[in-house]
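The data below hold one chain only, encoded as structure tokens and taken in the form predicted on its own.
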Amino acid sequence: MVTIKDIANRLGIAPSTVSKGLNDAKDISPELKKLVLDTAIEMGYVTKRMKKETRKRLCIFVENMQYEMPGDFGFDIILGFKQAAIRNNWDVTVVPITPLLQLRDPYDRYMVKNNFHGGFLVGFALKDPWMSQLQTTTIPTVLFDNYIRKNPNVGYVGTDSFEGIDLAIDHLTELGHSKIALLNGSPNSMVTVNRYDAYISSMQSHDLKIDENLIAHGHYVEDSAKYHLPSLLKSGATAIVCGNDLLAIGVIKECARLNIKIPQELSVVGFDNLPIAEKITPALTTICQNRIDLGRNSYAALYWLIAKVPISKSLLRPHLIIRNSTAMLYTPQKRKKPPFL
């Protein structure tokens, strides 16, 4: 069980200072109070005062996403949500969900039965049973990277894919690339659709030819890259924008296996900025979306939906992190032919 001393050791401050931060004492700065409380939540510590004052319940439903360990994509999203919600005395429950549970328990009934005031849905697919039910739900609900039209009780939170993909293609065109491929995730996902549309829009705005042979859909996992990389290279790709970092890391690993040098022979850009992105060799150029802020923004949207403010979409701005996986385009005569062609 986490203690005040554990929190003090993590932060390198006195246990008495941690106690003051947790109990809203007046003689420490607001910044230090925030740091103490955020760290306590991250470590799983809840004060007696928090437990006593908690009367309201929110639920985070997670499907098709890793979230339990630091470094998992969903970990920081859930942490950011909790950090924001617990400050307002909300009790937050995290429930891993499956299509079977959704078929067994309709969304509204599940929420009412378990006394939840609002829900945050992460990792859901477009064809999930609850997605159609959300078209008419009266329960305040926020979706991560999914959108329900014409229901004022349901909001969308995500990162601006159009701006993110455009940043990537800006960067690659400045390096001289024009044969830019897209390796995306499953079409059964709204974020996949958004990033495809963003790619098409950005290529058009840069006056670049759209070649369907340079577009591939797989799954948002490393292993998917090896099935699509050969055809993208055969179609002449000199750079690949990936729908997430895991796909980009899969490309880097497959290129290493095939003795294709990155970035000399192929530039690669990811999307997410997972911790592994800066650890892989070469370090991955990627579009960063701040997942702690995504979690906090999701709580903020849910808060306003509960207050009857009809939030529609709330998008965070991404930014480009340039590392070692992108470089100036080599001339064709210097570019080595892939070994499998």
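Rigid core: the largest C-alpha set superposing within 1.5 Å between the two forms. Numbering follows the first chain given and starts at 1. Note that the coordinates shown come from a computational prediction; the quantities given were computed from them, not determined experimentally. First, how it differs from the form predicted in complex with a further copy of the same chain.
The Cα position of residue 37 differs by 2 Å or more between these two forms after fitting on the rigid core. Shown in the overlay between these two forms, fitted on the rigid core, is a CA shift at residue 315 smaller than 2 Å. Once both forms are fitted on their core, the CA shift for residue 300 between these two forms remains under 2 Å.
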The other form holds:
2 protein chains.
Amino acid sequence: MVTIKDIANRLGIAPSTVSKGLNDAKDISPELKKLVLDTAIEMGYVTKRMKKETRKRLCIFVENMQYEMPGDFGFDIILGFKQAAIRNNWDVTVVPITPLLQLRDPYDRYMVKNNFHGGFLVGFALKDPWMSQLQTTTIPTVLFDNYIRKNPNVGYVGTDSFEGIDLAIDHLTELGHSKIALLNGSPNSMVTVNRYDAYISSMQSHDLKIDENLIAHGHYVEDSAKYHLPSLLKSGATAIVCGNDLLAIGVIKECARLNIKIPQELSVVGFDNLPIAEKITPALTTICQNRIDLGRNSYAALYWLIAKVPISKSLLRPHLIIRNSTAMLYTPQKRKKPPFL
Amino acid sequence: MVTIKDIANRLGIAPSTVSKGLNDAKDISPELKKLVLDTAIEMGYVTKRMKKETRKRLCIFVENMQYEMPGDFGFDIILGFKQAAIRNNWDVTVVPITPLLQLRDPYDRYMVKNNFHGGFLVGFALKDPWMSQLQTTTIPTVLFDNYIRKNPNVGYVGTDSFEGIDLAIDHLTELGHSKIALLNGSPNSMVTVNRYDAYISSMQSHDLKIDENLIAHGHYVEDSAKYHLPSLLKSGATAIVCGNDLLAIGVIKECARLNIKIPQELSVVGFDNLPIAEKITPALTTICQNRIDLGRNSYAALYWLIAKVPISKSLLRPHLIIRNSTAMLYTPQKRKKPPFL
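Next, report the structure of the form predicted in complex with a further copy of the same chain; the form predicted on its own has already been given.
Every component of the complex follows; first up is the chain already shown.
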């Protein structure tokens, strides 16, 4: 068990100085404070106070998404997490974060400095500064829709993309579609890789031919759809599974502009069930992840990581919400001639 | 909300008769009792008593493994589950099960008849009678090392096989091996499929050539190893990753019989860290799944399924235990001539 004295001996300074560094005192230089904290982390020091604390302090870091208003993508995730944490009377702080802020303090130092027992990271990109530090962190941490290999202190919570994409393709094949395209999102995202793998696997299990021309990689924004839609249509797509709802909205809007009728001429499936999915015309068929449940499950995973149970990944089942953007494949042969012709 | 009266109306019998069927009374024929129970399940009826009950009753069904003594494969899983359940004061019953017993009562009927709120199934095979019923069960259920698609009431808990196999191949490549074989287990097992996929993926990410002749499928028993070992050796394997410890033990014993030195001439890695792994000579390098943690995590997943959070899969990180069955690749060129030659 590492003590303040051990840290003092390692650094060749007085124990009282170490104490000042750990307790964020004013009468110690910032450089020395950083050195004390980093050494403490490296040596695995946990304050006696934190160990005794049954009321844990958790921090949710949010990036790249709205979260403060009901209907925001992050709102329900945080709400679900807080609802579950309340039952244990654990304290939850929400911190909006940016790559710049991550550069100011390494993750471990930030957590120890602010006395957080565990962290929940939402909306981070693979290239974020803290992501590489998570490879070696000793702080129990849950990542939303992101995965770190080989660190037993870090777990991944998200939606089972395989099930989600499979539900979409089930639905479209039941409607008679076989030329099903994938309009996927930003390449530097684990979710993108998962949904691509899921698409390939699901097409194969439905005995459908994989056509590379029916697979496009855009970005998870509305605007990206119009650049990829023409080539997918040209390659014969009668239905498109989109990596998220924003891409699907983009497809719907571009089709409106090009006078292509949805769902009669093209079926579209989204992913996420954002509030806009029901408001747009036609209303969007999509894969729904219940974000309150994701929040609750994230809290549960963090609880177990703090208890030293090495959760690797914990995924929830999504479900299909059928609205008006999908329909039976329209085949000209099936069109009946009006009786008067 | 379905009531006893609804069930009575559906069946055209008196509510009191329905009550007798639900409460396992003696003065009702077995056939009528079955009919009442099956109809209740189909209509989604939950006894008022069960709904009010905060002290849930859970059942662990164990098949195909020893579990009663410390050291048995199932012992720690059940212990971990019970330890976690105690904190909520939930009641846990352990029931050894066989395919024959499964044929006597469908899963849902068994659970409702015995007033269990949720089930944990350990050691089931894909072909077990209850497994197909799980596709549609409304009973919150956790499967150990098994997966059911598309049913939000059923979750899968296990070890992250991808991480495990990757750790084994990391270790062997660090020791200089590239002709790494896979001796996998019984084909009708999800774990087998996972470990095969993991092997392929890991070999690729380590830039190693995949040689079909270095992949063998046996069964998860010691005896199976000797049938596959010769061809793997003939194809140039210098290391073998085994689907479980029993296969690895089988390899070790057969090599002893054939006078092949482990680890000098062949490195062997197991999976599971059964107690025998440390007792055999040479002691077995293996991938360890902490079974107490698996039990705790299974309870956690069942807790959330009962709370209607649709856990799909919850996997734990295993870790590598290096013992004496693996060593650096022996390359003749490296052997130094004794100085007197």
